[in-house]
Structure formats: structure tokens, C-alpha cells
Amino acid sequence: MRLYFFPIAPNPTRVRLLLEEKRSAGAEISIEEVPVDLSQGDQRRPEHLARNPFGSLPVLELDDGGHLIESEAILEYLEDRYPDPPLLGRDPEDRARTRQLEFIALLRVLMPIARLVHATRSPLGRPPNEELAKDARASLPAGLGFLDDALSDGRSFVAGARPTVADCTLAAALQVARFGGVEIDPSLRHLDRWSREFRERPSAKTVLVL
């Protein structure tokens, strides 16, 4: 299999962190990682559009030559194919709680940060959009505050005692914030503690570049 990615892009980062968390716990996973340089427009080249007509990343090329082009589908496929250790939950209740936290990190943190970055200093050259930036800034505190509150009980990871896909998504979001100069409220001390600790993990040091 091959995983096509760009280092800073948050959705490829989520997938790569999940893979490294599984590898660090002993899972044997052989997937070739192939960079696609978004800054040079490589996502618009015919060879990439043949893999994914939308031109987005990540793309997972399967052994049969087919492609998965949506990060949520890729995450679930990798969880099913390499179930140990489980990063999407151990039973229906755990899975639902984990996915809820992951979707909050995705929809209420990662996506507003990505919109804000693209509206202010887009790495893809999009024009500034102050109205979009204002809306993204206004929506960000709710998600960050919710996750800070969840971490206030001292848990090591977003969903509890073990790393999950929720940690992968939140770490990817905060890396984009660092890249784009998005300030995270320093009063969110539980979130700050989690971020510092998670970035010291071997998985994070392998994947995160900021």
C-alpha cells in the first residue's frame, strides 16, 4: 500500500499519527509514504488526479490498485485492518465516546483553524478573507474549551487513559495552528499540558514537523 500525503496538511497528519501510534505499540504495518507537494501544485498533476479526481490528500492506494480518498474512510479501514491496538474504541460505548471527541476536535477545532489559516496566510495562495477569518475565530473557542474541560480531570489522552484517533486529530489541528500563527488561548492550561506531553511521544516526533 501507499499513502500519499503532505507534511503540514492536517488530514494526512491524522492518518500518519494513527499509523505511528499503532506501530509504536507493536503493530507491523508496511505502507510506503509518498509526498505530494501542495505548495508546488502537485495535487493538480494528472498522475495525482488519476488517484483522486478532487486533488485532495491523503490518498491511500490499496494492494489491489484501488484508492481511498477520504480521511475518515482511510482511518476506519486502517483500524479494521490493523485492529491492535484499537484507536477508535474497544466496545460500542467506548467507540461512540471516542468518535464524539474526535468529531469535536475535527469539526470544532481543526476545521475552524484550517479556515482561519487559509483566510489569512494560505499556503495554497488563496486570497485573504477577513469575514471568513472573523467567523472562524469566533467559532474556535467553544471547541477548544470543551476539550480543555474534558482534559481537566488529568487524563493523559483526549478520550482517557489510552491514545485514540481523537488525539491524532487534535494534534494535527494544533500543528496547523502553529504553522499559521493561530494563537491558542494560553488560559486553556489542560489543553496546553496535553499538547506538550503528546508532542513528546515517539509517534508525534516521527510525524509532526512543528
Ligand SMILES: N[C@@H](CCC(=O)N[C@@H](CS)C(=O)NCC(=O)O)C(=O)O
Second form
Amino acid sequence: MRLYFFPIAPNPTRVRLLLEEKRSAGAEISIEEVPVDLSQGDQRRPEHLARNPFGSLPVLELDDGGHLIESEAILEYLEDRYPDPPLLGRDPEDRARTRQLEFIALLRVLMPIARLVHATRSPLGRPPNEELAKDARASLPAGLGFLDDALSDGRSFVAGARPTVADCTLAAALQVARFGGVEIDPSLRHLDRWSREFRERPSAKTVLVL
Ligand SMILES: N[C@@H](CCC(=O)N[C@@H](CS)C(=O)NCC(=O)O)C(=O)O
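Having seen the form predicted alone, could you give me the form predicted together with the ligand?
Shown next: the complete complex, the earlier chain at its head.
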């Protein structure tokens, strides 16, 4: 299999973090990682559009040559193929709680941060848009505050005592915030503690560049 990615880009990053979490716990996973340079517009070249007509990353190329083009589908596929250690939850209730936190990290943190970065200093050259930036800025505190509150019981990871896909998604989101100069409210001290600790993990050290 091959994973097409670009460093910093948050959706490929959360997939790569999940893979590294599994590998660092002993899973043997052989997937070639192939960069597609978003800064050069390589996602719009015919060879990438043949993999994914939407021209986005990540793309997972399967051994039969087929492609998975949505990060959620890729994460689930990798979890099912390499179930040990489980990173999407260990039983139905745990899975629901883990996925809920992951989606809060995705929809209420990662996406507003990405919108804000693109509306202020887009690495893809999108024009500045103060209205969009204002909207994204306004929606961010609720998601960040919710996750800070979840972490306030001293848990090591977003969903509890073990790392999950929720950590991978949140770490990918906060990396883009650092890249784009988005300030995360420093009074969110539980989030800050989690972020510092998570970045010390081998998975994060392998994948994150900021
Ligand atoms: N819903 C898609 C979103 C993918 C996406 O927007 N990827 C960004 C990088 S994080 C991308 O490739 N952007 C390139 C572009 O918009 O040209 C997923 O979850 O995989």
C-alpha cells in the first residue's frame, strides 16, 4: 500500500500519527509514504487527480490499485486491518465515546483552525477573507474548551488512559495552528499539558515537524 501525504496538512497527518502509534506499540505495517507537494499544486496534476478526483490528501492506495480518498474511511480501514493496539475504541461504548471526541477535535477544532489559516495566510495561496477568519475564530473556543475540560481530570490522553485517534486528530490540528500562527488560549492549561506530553511520544516525534 501507499499513503499520499504532505507534511503539516492535517488530514494526512492524523492518518500518519495513527500508523505511528500502532507501529510504536509493535504493529508491523508496511506502507510506503509518498509526498504530494500541495505548495506546488501537485494535488491538481493529472496523476493525482487520477487517484482522487477531488485533488485532496490523504489518499491510500491499496494493493489492488484502488484508492481510498477520505481520511475517516482510511482511519477505519487501517484500524480494521491492524486492530492491535485498538485506536478507535475497545468496545461499542468506548468506540462511540472515542469517535465522539475525535469528531469534536475534527469538526470543532481542526476545521476552524484550517479555515482560519486559509483565511489569513493560506499556504495554498487562497485570498485573505476577514469574514471567514472572524467566523472561524469565533467557533474555536467552544471545541477547545470542551477538550480542555475533558482533560481536566488529569487523563493522559483525550479519550482516557490510552492514546486514540482523538489524540491523532487533535495533535494534527494544533500543528496547523502553530504553522499558521493561530494562538491557542494559554489559559487552557489541561490542553497545553496534553499537547506538550503528546509531542514527546515517538509517534509525534516521527510525524510532526512543528
Ligand atoms: N474530507 C477530506 C478532506 C481532505 C482535505 O481537505 N485535505 C487537504 C489537506 S488537509 C488538501 O488536500 N487540500 C488541498 C487542496 O484543497 O487543494 C478528508 O478528510 O480526507
